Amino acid sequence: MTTLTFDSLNPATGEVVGSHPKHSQDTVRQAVGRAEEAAAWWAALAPAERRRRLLDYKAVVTQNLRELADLVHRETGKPTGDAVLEIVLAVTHIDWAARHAEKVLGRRRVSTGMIGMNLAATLEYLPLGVVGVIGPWNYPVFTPMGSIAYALAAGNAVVFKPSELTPGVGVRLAELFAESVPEHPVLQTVTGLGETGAALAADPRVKKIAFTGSTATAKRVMAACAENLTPIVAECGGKDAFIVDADADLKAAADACLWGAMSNAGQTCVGVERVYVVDAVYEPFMRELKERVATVRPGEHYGPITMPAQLDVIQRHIDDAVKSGNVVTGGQDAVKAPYVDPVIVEDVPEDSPAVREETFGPTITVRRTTDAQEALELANASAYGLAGTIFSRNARRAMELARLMRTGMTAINSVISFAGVPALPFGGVGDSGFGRIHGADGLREFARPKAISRQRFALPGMNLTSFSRGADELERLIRLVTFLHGRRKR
């Protein structure tokens, strides 16, 4: 029987990077079956053994950093330097997950309270079994590793389905893991198109799916998972806002804004897409932004649009923005497939697709606001809620705005910096998804809490969970509860 294959292409040149099998439903089932056996072995290892192997995996990835970065460069088109950066961030997350899993998930005693004084109670977090990870193409190492590393550290086996645009990266990640854990296929990669991912999501032996992609695709994955009540953590799109307050460092703000919007050709789920600038500093900020964007060149500072179909979305958004706004740079002729020139448009109506929908290209809309409060209200008036940025020299004010921003993450006086802090959870609200990867929350996302209570001794005269319970025992209970909880606080 001939195995169907597909090619991954360099989006900048069109050359074939590699050829990979379109894994069928049966092949996915077989992979999940192997993962079940591997999961039992992996979970039975002492936490210190899993930690040792994961730290060794971190070392193997680091030793192969240049080769892996080159593969990322060829499959995505992004500059090699940007590929190096994402792999370095992924390495720090593997390290953090390995070193903190036992402390976060291990068994610990919890207080039983006065009513349960005769009990001992423990809480621990146990592995789920097999976790399916469906990864994206824009950051093919960093983003899926935020699920893979934490799921592995929590004691699970992983079946990884990378994007059909970056299958080679996904295959290589599993090959490198096998160098550190050769005994069992604890991390496997299956390649293919949407049907392969659907087969993984629909397999009842998969105990959780970690998905990164568009909101529309997330809904389809959720529907497949619903058949087996398989839980899912979904990291979807964003339309992230960047707020420049009246006391901001404008040079630093313009520099961060431009990088957050244009790096990786704007193909970043937490990239800057909407900019709100307080009126008092609008003109000087725009001067700084214009000066910097004039030096940014596609093909040098960022790569091509990796997914060809996205060019149509980008063109539609630019056309709409240009009709109603004022072009600062770029314009309707900015799309020069496979590249897109930087595009900045002012005064685009808030109900425009360029403001409401995720563009995923090197474009931003900029709007003048009366004050930071208005900027915050506009930033929050979005169906998305992934991340955002505040620039202000007033630490207290910046923190207040950051807390009130309706997002899962907010950076202050920096851009996307939260992604480089492994202890911080990563995820959104609204159309940006739910659940968290990274940090302690990310470890717990891939484990199930197990609560155990043990009676240490019987309470004399207080056998409440028995049909022999009498009126005297109930009266003693009422008196105890009234003493403990019956006094009102004034």
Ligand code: NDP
The other form holds:
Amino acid sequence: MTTLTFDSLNPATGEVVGSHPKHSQDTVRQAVGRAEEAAAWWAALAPAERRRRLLDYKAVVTQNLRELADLVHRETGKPTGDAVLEIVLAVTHIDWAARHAEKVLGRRRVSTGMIGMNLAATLEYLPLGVVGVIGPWNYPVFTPMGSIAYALAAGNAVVFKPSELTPGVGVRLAELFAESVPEHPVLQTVTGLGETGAALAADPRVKKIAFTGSTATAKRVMAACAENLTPIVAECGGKDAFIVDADADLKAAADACLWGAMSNAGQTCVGVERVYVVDAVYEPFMRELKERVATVRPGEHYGPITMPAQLDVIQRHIDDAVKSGNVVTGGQDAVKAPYVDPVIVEDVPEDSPAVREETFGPTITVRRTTDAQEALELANASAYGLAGTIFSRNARRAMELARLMRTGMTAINSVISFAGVPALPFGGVGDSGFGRIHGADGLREFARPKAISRQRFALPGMNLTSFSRGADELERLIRLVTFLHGRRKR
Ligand code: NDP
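Please supply the corresponding structure for the form predicted in complex with this ligand (the preceding block corresponds to the form predicted alone).
Full complex below, order starting with the chain above.
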């Protein structure tokens, strides 16, 4: 039997980077079968041993950083420096997950309260078994590692399906893991197109799917998972807003805005796509932005558009923005496949596709608002709710605005800084998905809480869970609960 293969291409040059098998449903099933056995072995290791293996994996990835960054560069087209940055971030997450798993998930006693005073109660978080990770191409190390490292640290085995655009990186991540854990295939990579991912989602032995990609595909994955009641974590991108308040450091804001929008050619789920600037500082902010954008060059500061079909979306959004808005930089001829020049358009109506839909390109729309409150309302009027940014010198006011932003994450006076703090959970609301990777929440996402209550002694005259319970016992209970909970607070 011949196995069909597909090529991964360098989007900048069209050169073939590697050829990989299109794994069939049968092959995925076999991988999940092996993963089930590996999961049992991995879960039975002492937490300290899992931690040691994961820290070793971290070291192996770090030792192979240059080679891995070059592969990321060739498969995505992004500058090697950006690839290094995403791998460094991924390494910090492996480290955090390894070091915190036992503390976050390990068994602990919890208070039983007065009514349960004769009980001892413990809570711990046990592994799920096999976790399926379906990853994207834009950050092929950092993004899937946000699920993989936390799922492994929680004691699960992982079957990883990387995007068809970055299969080589996915294969390498599993090969490197096998250097630290050679005994069993605790992390496996299956390659292929959408069907390979679909086969993974449909396998009832997969106990959770961690998906990153488009909202539309997340719905298809969720439908497949519904058959087996398999839970999913969905990280589906966004339309993140950047708010510049009247007291912001405008140079720093323009600098951060530009990088947040244009780095990685805008192919960042938490990239800046909409900018709201309060009237009082609109002109000086735009001057700073214009000055800086003139120095940004595609092919040097950021790479090509990795997924060719995305060029059509970007062109459609630029055409739409230009139709009714005022072009500041770039314009309809900005798309020079596979590269896209930076595009900044002002005064695009809020109900247009360029403002509502995810563009995933080096483009932003900018709008003047009367104040930060209006900026916040516009920022929140999106079906997405992944992340956002606020620039203001007033720390209290910035904090208030950040809390009111309807997103999973907000950065203040910096962009995307939350992604580099492993203790912070990462994920969105609305069309941006649900569930969290990273941090303690990210560890718990890949575990099932196990609650145990043990009776230490029988409470005399209070045998409530028995058919022998009498009226006097009930009376004592009513008196106790009235004493504990019956006083109104006015
Ligand atoms: P998709 O959502 O289609 O793909 C994401 C992942 O899901 C890939 O690994 C893909 O595999 C896999 N997949 C595709 N179909 C299925 C299926 N039926 N069942 C299971 N897995 C499946 O995203 P695209 O790569 O096509 O990008 C489309 C848009 O999604 C982008 O333009 C962007 O707006 C958004 N996006 C958001 C990302 C984020 O960070 N949140 C990341 C990437 C994209 P394969 O690649 O083999 O098709």
